[in-house]
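Next up: just one chain, as C-alpha cells, the form predicted on its own.
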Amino acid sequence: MTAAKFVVNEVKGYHGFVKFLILLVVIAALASMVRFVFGLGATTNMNDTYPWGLWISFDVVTAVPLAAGAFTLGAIVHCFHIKKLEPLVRPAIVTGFLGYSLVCVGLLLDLGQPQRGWHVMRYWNLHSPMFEVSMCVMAYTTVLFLEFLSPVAERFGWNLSLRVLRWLEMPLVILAAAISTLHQSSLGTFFLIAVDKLHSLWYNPLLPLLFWVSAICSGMCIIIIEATSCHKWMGQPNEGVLLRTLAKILPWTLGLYIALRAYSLLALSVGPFFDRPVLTLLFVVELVIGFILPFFMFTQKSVREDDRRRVIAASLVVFGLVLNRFNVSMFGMMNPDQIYYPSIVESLVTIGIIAGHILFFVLIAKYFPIFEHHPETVDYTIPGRIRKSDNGAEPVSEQS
C-alpha cells in the first residue's frame, strides 16, 4: 500500500468532527496565503490606529497563557514533587507545543515582513520587551518540543534518544519554569508603555504579575477541560481523582489573582474609571463571572468533585482570562469613534488555528503514547506497539 493510499484510508475513518476540522484548516490555509499575496492593508482592518488586531489579541496575547498548563503542572509534579499528577503532564505538553507552535504561525501572519523575522535573532534590542518575548517564546517552543520528543521516541523505539530525554528532563522542567515565567509577565510589560491608551480599568504597574498569576491559573483550568474532554469523547481514563488536586489549588491562584486586582485598582491606578458604561460591563464581567465565580466555585467541595461542575468553574476561568486579555489588548485602547472589526481573512485564520490545535491534538493522541500511564487504552496500527481489545492490552507482534 503506497503512502498516499494509506493516507487518504486514514482520513475516510476520521470522526465527521475531525473532517470538519481538516476543512476549517483547510480554509484557514487558503486565507493566509490569500493575506501573503495581498499584503495585510487588502486583507485586514488593522490600520495606524490599530496596528495589532484580532491575530495579535488572541492568537498571541491570548493563547500564549491558554498553553501555560505545560509549564505550570511540569512545575507542580516535578519542583513540587506532586508525582500523583504526572499522567497528567504529556497531554499538557502537547497542548503547550501546538499552543506555541500555532503563535508562531500568528506571528508570521501578523508581519508586515515576515521575511524579516529572523532579524530578531540578529540585531538584538536588549530594552524591548518584544525582543525578550520573542526570544522567550523561541526559547520555549524549542523546549517544549524536546519534551515532546520523548513519545516519539517511544512511538518509533528510539531507546538511545529516549534515555537522553529521560536523563535531561528534569533540566528541561526548570528551564521551562523560568522561560516561561519571563514572556509570560512581558506580555503585560507590552502595555506598560500604553500610558495614554489603556483604560484605567486595566492599566497598573502590576500588569506583568496579574499576567503570568492569570496564565497558572488559566492553564490549570485548561487541563482540567482537557482530560475531562478525553475522557468523554476519546474514551481515556478518568482523571478526575487526579482533577480535583488541581481544583483545591485554584482557589488559591485566583485568590491571590484577585486580591491583585483589587489592590492594583484601589492603590495603584489612577481614574477615571467608570466613564465609558461599555468598559465598565466588560471590566465586570471579567472578573465577576471570570474569576471571583469561579473561586467561590472551586471552594465548593461540590464543584471540585463533580466532573461537570469542575468543567463549567474551569470554563469560566479561561473565559475571564479570555476577555481580560481582549480587554487590555483591544477594548481597554479602542477609540470609541472608531471601531475595529476583524476582517473575514482574519477571522478564518483565527477558526483555523484554533480547529488546527484541536485537530493536532487528537491526531497526536491517536498515533502518540500521550497518555503513557494508561498503555491499555492506547490503539496504535505499528506493528509492536499494544492495542486495545474487549480482553485488556495485548502485545501486536510484528506479524499481526
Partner chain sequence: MSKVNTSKNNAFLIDMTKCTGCRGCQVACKQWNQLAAEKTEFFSGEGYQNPPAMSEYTFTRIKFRDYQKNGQNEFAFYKEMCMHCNDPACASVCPVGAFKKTAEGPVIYKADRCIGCRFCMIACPFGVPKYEWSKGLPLVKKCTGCYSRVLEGMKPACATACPTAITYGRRDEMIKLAEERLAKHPNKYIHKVYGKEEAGGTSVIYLTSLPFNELGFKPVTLRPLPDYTWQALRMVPAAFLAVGGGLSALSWITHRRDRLKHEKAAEQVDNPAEEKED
The other form holds:
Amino acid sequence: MTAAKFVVNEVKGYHGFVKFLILLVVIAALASMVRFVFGLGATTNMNDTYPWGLWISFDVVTAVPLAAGAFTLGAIVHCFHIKKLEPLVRPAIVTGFLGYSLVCVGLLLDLGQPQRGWHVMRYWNLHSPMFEVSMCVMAYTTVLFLEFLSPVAERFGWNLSLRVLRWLEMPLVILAAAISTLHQSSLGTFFLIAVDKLHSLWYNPLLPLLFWVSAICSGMCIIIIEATSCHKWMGQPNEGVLLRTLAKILPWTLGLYIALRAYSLLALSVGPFFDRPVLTLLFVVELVIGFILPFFMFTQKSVREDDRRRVIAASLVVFGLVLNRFNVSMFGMMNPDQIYYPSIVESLVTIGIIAGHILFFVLIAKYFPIFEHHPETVDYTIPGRIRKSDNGAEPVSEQS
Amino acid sequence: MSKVNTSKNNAFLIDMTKCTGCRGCQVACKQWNQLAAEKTEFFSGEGYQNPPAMSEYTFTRIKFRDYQKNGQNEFAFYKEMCMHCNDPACASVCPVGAFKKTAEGPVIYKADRCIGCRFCMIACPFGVPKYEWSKGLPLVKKCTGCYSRVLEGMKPACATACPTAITYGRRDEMIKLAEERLAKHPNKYIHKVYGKEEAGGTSVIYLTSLPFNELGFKPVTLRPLPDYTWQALRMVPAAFLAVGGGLSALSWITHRRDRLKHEKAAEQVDNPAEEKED
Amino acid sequence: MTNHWIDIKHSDVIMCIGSNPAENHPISFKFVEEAMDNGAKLISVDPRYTRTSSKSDTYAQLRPGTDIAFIGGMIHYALSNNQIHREYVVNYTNAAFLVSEDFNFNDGLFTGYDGENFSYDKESWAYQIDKEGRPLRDDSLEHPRSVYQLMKQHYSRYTPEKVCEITGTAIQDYMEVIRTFCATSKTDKVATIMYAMGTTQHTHGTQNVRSYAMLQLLLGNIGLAGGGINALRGEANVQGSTDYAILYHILPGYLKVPTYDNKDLSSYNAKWTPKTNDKQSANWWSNTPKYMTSLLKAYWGDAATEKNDFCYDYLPKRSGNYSFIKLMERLQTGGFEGLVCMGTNPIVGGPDASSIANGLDSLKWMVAADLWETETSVFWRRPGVDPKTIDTEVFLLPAASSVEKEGSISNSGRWVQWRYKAVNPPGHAESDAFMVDQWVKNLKALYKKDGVFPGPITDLDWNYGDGHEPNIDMVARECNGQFTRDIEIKGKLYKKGQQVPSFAFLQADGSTTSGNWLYCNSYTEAGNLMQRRGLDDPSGMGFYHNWSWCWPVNRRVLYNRASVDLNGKPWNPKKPVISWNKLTRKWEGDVPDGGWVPMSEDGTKSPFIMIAEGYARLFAAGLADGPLPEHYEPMESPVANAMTSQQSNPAVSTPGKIDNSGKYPYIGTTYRVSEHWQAGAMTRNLPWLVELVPDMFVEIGEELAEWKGLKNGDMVTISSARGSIEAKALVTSRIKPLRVSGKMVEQVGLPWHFGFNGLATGGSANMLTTAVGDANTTIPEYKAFLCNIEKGGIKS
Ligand SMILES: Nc1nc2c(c(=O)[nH]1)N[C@H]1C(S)=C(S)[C@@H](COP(=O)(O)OP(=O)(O)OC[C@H]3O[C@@H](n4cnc5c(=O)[nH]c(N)nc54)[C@H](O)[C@@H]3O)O[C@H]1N2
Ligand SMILES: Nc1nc2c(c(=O)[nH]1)N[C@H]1C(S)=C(S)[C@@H](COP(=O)(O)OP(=O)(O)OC[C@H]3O[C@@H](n4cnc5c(=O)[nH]c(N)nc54)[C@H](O)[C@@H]3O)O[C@H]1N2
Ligand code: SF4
Ligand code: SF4
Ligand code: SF4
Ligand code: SF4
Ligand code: SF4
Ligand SMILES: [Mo]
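With the form predicted on its own done, generate the form predicted together with its partner chain in the same format.
Below: every chain and molecule of the assembly, starting with the one above.
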C-alpha cells in the first residue's frame, strides 16, 4: 500500500465533520493562491484607507491572545505550581502551537513580501512594536514547538529527546511566559501609534497592559472551552474539577482587567467618547457582555461548578476579547464614510485558518498522546508507553 | 529617535495663500518619479480635484476646497504629500527599518528591505504611505522628498515646478520665513505655522489664510508619534526580566516548598520515589 | 504687454479683468504674489470665480460682454471726482485736444454711420486744427469740445447704478473696485491691468481694450513701472507670430499689407506713412518707407532694385477681409481646393466649429503639420459622418516640437529668447522650418520650369545653407538685417554684409535689408543678443537688460518717457523706469523711448512716439466702431441694451446663425483650465493631464442646477442655435446668476479644450459659439452666446 493510498484510506475513515474541515482548509489554500496570483488589491477589500483588514485583525491581533492559554496555564501549573492542572497543559500547548503556526501562515499571506520575512532578523528596529512582536512570535512558536515535541517524542519513543525536553520544561515555561507577556502587550503597543486615528473609547496609553491582561483571561477561557468540547465531542475525560480551579482565578484577572479599563478610560483618555453611536454600542457590548457579565458569572460558585454555565461564561469572555481586538484594530479606526468589510477571499482564508486549527487539533489528538499524559505518574527513565506503541520500536536504554 | 539635526535639514514651506492650484507640482512629481497616470473620471472632490486620493501612482496631490463662507466664495488649494517628519512614525514602526529620516531632510524608503507589513501605513498620522495593491508582491510607495535630486543639490521636482507657493531650504530658515510672513501680514494669515510642532515637527510646513480644519487638515498631536509607542516599548527589557525573573523565583519557591513536602512525605514512606532531575 | 512679466511686481493695484492668469499664465502669478507681498491689492473681474479670483482681495462678478460698461463707470467716477493724474493727462494725452464740431454721438451711434455697410465715415471724428495743421488744444480742459469734456459727457451716463444694472455686479463690490483702482491716480501709486481673451473675444473686443487703456491714461499709469496695460499673450510664441505677420492684414513688424489701390511703393508709402505737423512729435511710423524697403530687400535681395520699386509688385495686394471667420465662410461655400493646417486645429478651436468641419468635406486635399493627430486632420472620421462619403486626401506631416528644434521665441513681455534643441524629433518628424524650406525649394524649381508670374517665387532670396534644415542662425541674421553695400550713416562707415546695429540705421534706398524692422538690433555685430543670459540688474528694477533681447531696441517698458514729469524726474521716484541725469544730460535706467531731452527743454519729443500726434489717444479716430468705447450687448444677449437703442455693435453685421428669441435663455461663456492646452491635442493625449481633467464639463450655478434637478457629475446637454454637445455638470457656487435689468440671468461656463479625438474626448464647446467677430480684429465672440441646458445626454 503506497503512502498516498494509505492517506486516502485513512481520510476516508474520518468523521464527516473532519472531512468538512479539510474541505474548508483546501478552499482556503486555493484562496491564498489566488491572493498571490492577483495581488492583495484584487482579492481583498484592503486599500490605502484600510491597509489592515480581517487577516491582521483576526489572524494576528485576535488569534494571538486566543492562543494565550499555553503560556498562562504553563505559568499557573509550573510556576504557581498548581500541579493538578497539569492535564490541561498539553492540549493547551497544542492549541497554542497551532494558533501561533497559523498566525504565521496568516501573516505570510498578509505580508506583501513574505519571502523576506527573515529580514526582521537581519535588520533590527528596536523601536518597532512589530519588530518586537515578530521576534517574539518566532521565538515563542519555537518554544511552543519544543513543548509540543514532548508528545511527538513520546509518540515515536525518542527517549533521549524526551529527557532533554523534560529537563527544558521549566526554563521553557518561564521563557514562554516572558515572551508572551512582551508580545501580547506589544500587540497593544501597535495601536499606540494610531493617535488621532483610534477612537478614544479604546485609545489610551495602557493598551499594552490591557492587551496582556485580557489575553491571560481569554487564554484561560479558551482552555475551559477546549476541555469542555473535548469532553463533549472527543470522548475525553471530564476535567470539570480542574476547570473549576481556572474559573476561580478568572474573577481576579477579569476584575483586574475591568478595573484597568475603567481607570484608563476615566483617567487617561481624552474624549470625545460617545460621538459615534455605533462605536458606543460596540464599546458597551464588548465591555458589558464580554467582560463585566462573565466577571459576575465567574464570581458565582454555581457558574463555576456547572459545566454548561462555566463554558458560557468563558465563551462570553472570548467573545469580548474578539470584539475588543476588532474594535481596536478595525472598527475603532473606521471612517464612517468608507466602511471596510472583508472580501470573500479574505473570509475564506480566515475561515480556513479557524477550520485548520480545529482540524489539526483533532488530528493531533488522534495521532499523538496529548490527553493521556499525566506526568505525575510517568516515570521518564523507563519509556514504558513506548512498548505499547504500534510501531513496535525497540526500547532503548538511555542509561548505557 | 532620529539623530538628524532637524533644524538644519531641508524643508518645504508651502504658502497656501500663494498656491494657485495649477497642479504643476502634481505633474512634475509624476514626471520625475515616472508614475503612471490614474484612470479618473470627472472630478473626485470639490472643484477640479483629481485623482481621488494619493496612491501608489500619486505621491502628491492638490486638494481643492470649493465652498462659501459668509456669502463669499472660497476656492482653496492644499498640497498633500509626505510631511518628512522630524521623528517619523513610519520609520519608528517599521520592523525592518525600511524608512529613514535622512540628514538632508527627506524621509526615504528602502524598498529592498520592506517585508510589506503595512504598519507604516497605519502609523503615519498623515496617511501618506500607499501600497501597490495591484501587485502580487507589493511594496510601499510614497513621496521620496526627491532625495536623489536633493543629494545632487537640486530642489525637489514639485518645488522646482511651483511658480508661486513652495519655498525649499533649511528648516530653521523656512520657519523664520514663515514667521516673518505672519508678522508682516497679520491679517492675511491664520496665525499658525503648521508643521512647526505637529507630530513633533515636520519638514513640510504650511501657511494659510483659512482655518486649517476648513481645509481638511486632520488634527494631529504635537508629540512625536514614536514617543507613544516608545513609552511602552522601552519597558520591554524590564518587563521581560520582571516576568522571567518573577516566575523563576516563584517556581523556585513553589518547587522547593513542594520538594520539602515530598521529602517529608517520603520520610514517612519506606521507599522514596527517585528524585527528579529538575 | 507694454511692460513685461517681472515688472508686475512693482504694481500697487493689479486688476485681472478678462483674464485668469493663475490658471492660464501661472508664472505671471509669481510676480503678482511678489507685488502682494509688498502690499499690492489684487482685483479680479470675471463672470466666474476663478483660481485667480480666489487669490484676489476684491472680486467683482460681471456679465460676459459688459466690460465697457464696467470701465465706463470707472472713467465716470475718475472724471467726476477728479481722481485723475492731471499733469499726465494734460501733457501726455490728447485730453486737451479739441474735436471737430461735426463730431457727435447720439443714441449709440457716432456721426457718419452707414447702416447698410455696418460702417462709419470717420471724417467728423477729427481734431480741430490750427493754420499749421496742428491740433487745437485747451490745457485747462474746460473747452466743451475738448476730448476731456466730450469724454466726461459721454461717460456721464455710466453711473454706478446704471453700470451694475448692465453688468450685474454687486454695487458694493463695484465701488470697492473703483475706489481701490482709482486711488492710483496719485503720482506714486500705480496700477496695472492684466487682460486677455475675456476682453478681446467680443464683437467689441478692441473697444474693451481701449477702455482699459483710457482708464490707465487718466490715472497716469502708462509707461510706469508696475503700470501699463498688459495683454497676456496666449500661445507660447504668439507674440512672435504676430510680430512676424501671422495675421492677414500685416507684414512683419506690423507694416500694413498693401491694398489693391496701393499701386506702387510710393502710393503705398503715401497711404500708410502717418503724418504730423507737430515738430514735437517723433511720429516713429514716419519711417515706414525705410522699413518697407528693407523688408522688400530681405525678401528679394539683389533682384529688388530702386528701378523695379524693390519688387513691390511681387507683394500680394489685398482687396478684402481674409480673417479666420471670413476664410471659414468661404470654405463652407466650397471656396477652397486645398488647406494647409500647420499647428492649428480649427474644428475644435474655431467658432461654430461644426460648420467649419462640414466645410472641410469639400476639400480636395489637406496637409496637416502637427505633433499629434488632431480632430481637424481626422475630420473625415468625426462622429455622425461616414468616412466613405469624403474624398479629401489628407497628408499628416509629423512636426518637431519646440524642444526638438532651435530658434527664437518671443514672450508676452516682448523678450525674444533663444532656445536650443534639446532632443531630436521622434521618427520622421521634422521642424516647420524644414517643411517650409522644402516647399519653397520645390516651388522654385517648379516655377523655374514654368508658371504664371513666377518672379515672386523664383526671385525670392532664399539661402539658408546646405544643411538638412535651413540654418536658423542665418534666418535670425536676416531678420535683423544687413547692409547691402558700404555706406556711411551718422558719420560712421558700415561695410557690406555687416549686421545693421538697429532700426534707426535702416534706409529706404535699398542699402539695408531687414526681415522685421522691430527685430533690428536683435542680432548685431556683437552677435545673437537673443542668446544672452546675463543675470545682472544694476537698476534693481528687474529689467535684466543683458538677459536675451527685447523689442524694440531692448526697451523693457514701452512709453517709458511718460513715467517721468516734464523735467525728466520719475513720477514715482521709488520705482524709476528712466530718469534724466542733469549732470550727464543722459537718461538712466531702461532704454528710453527715444533719447531726446525732457519735455520741459527745447528739442524734446512727446512720449507717445508711435502715435502720429505724439499724445496718447483718449479719443481715437482710427477704429471701425467709434472714437470712444460705448457699451453694446453681445450679438446674442438675453437682455436689451440698457444704454441706447443700439442692441449690438453697429459696426458688426448680424450673421445668420444667431437666436435671440428666448429659446436659449442662458449665457454661455468659454474659457481655459490650467490642465489643458487649447484645442487639446497637446494635453488630451498626455495621460498625466488627462488624469487631472478627464472629461468635458460645464460649470453651472447652484440655483440653476437645483432648478434643472442636476447633481455634480450628471450628464447634461447644452445646445445653442449652432448645435448641441454633452458635458458633465460641475455644480458650483463659483458661477452665479446675475441680476441684470431687473431680472435674474443664469450663465454657464464651458472649457473649450475637448474634441472627439485623442486619449480624452468630449464635446467641443465651439459647436455652440457664434461665428461673429470684433469690428476691428474679427476675433470671434467666444465669450458670450446664448444656450440652453437639459438634464441627460443628447437624445438621438
Ligand atoms: N493652461 C492653459 N493656459 C493657456 C492656454 C490654455 O489653453 N491652457 N491658452 C493660452 C492662450 S492661446 C491664450 S489666448 C490665453 C488666454 O488666457 P485667458 O484670457 O486668461 O483665458 P480664458 O480662460 O479664455 O478667459 C479668461 C477669463 O475671461 C473670463 N471672461 C469671459 N467673458 C468675459 C467678459 O466679458 N469680461 C471679462 N472681464 N471676463 C470675461 C472668463 O470667465 C475667463 O475666466 O491663455 C494662454 N494660456
Ligand atoms: N470657444 C473658444 N474657442 C477659442 C478660444 C476661446 O477662448 N474660446 N480661444 C482662441 C484662441 S485665443 C486661440 S490662440 C485659438 C487656438 O487655436 P489653435 O491654434 O487651433 O489650437 P491649438 O490647440 O493651440 O493648436 C496648435 C496645434 O499645434 C500643434 N503644435 C504644437 N507645436 C507645434 C510645432 O512646433 N509645429 C507644428 N507644426 N505644430 C505644433 C499642437 O499639437 C496643436 O495641435 O483658439 C481659439 N478658440
Ligand atoms: S508623513 Fe508619514 S510617511 Fe511621511 S515621514 Fe511622516 S510618518 Fe513618515
Ligand atoms: S510595509 Fe514595509 S516599510 Fe512599511 S512598516 Fe512594513 S516593512 Fe516597513
Ligand atoms: S518631493 Fe519629489 S516625490 Fe515628493 S511630492 Fe515633491 S516631487 Fe513628488
Ligand atoms: S505647483 Fe505650487 S501653485 Fe501650483 S498647485 Fe502646486 S503648490 Fe500650488
Ligand atoms: S504653460 Fe509653459 S509657459 Fe506657461 S507658465 Fe507653464 S511652463 Fe510657463
Ligand atoms: Mo490665444
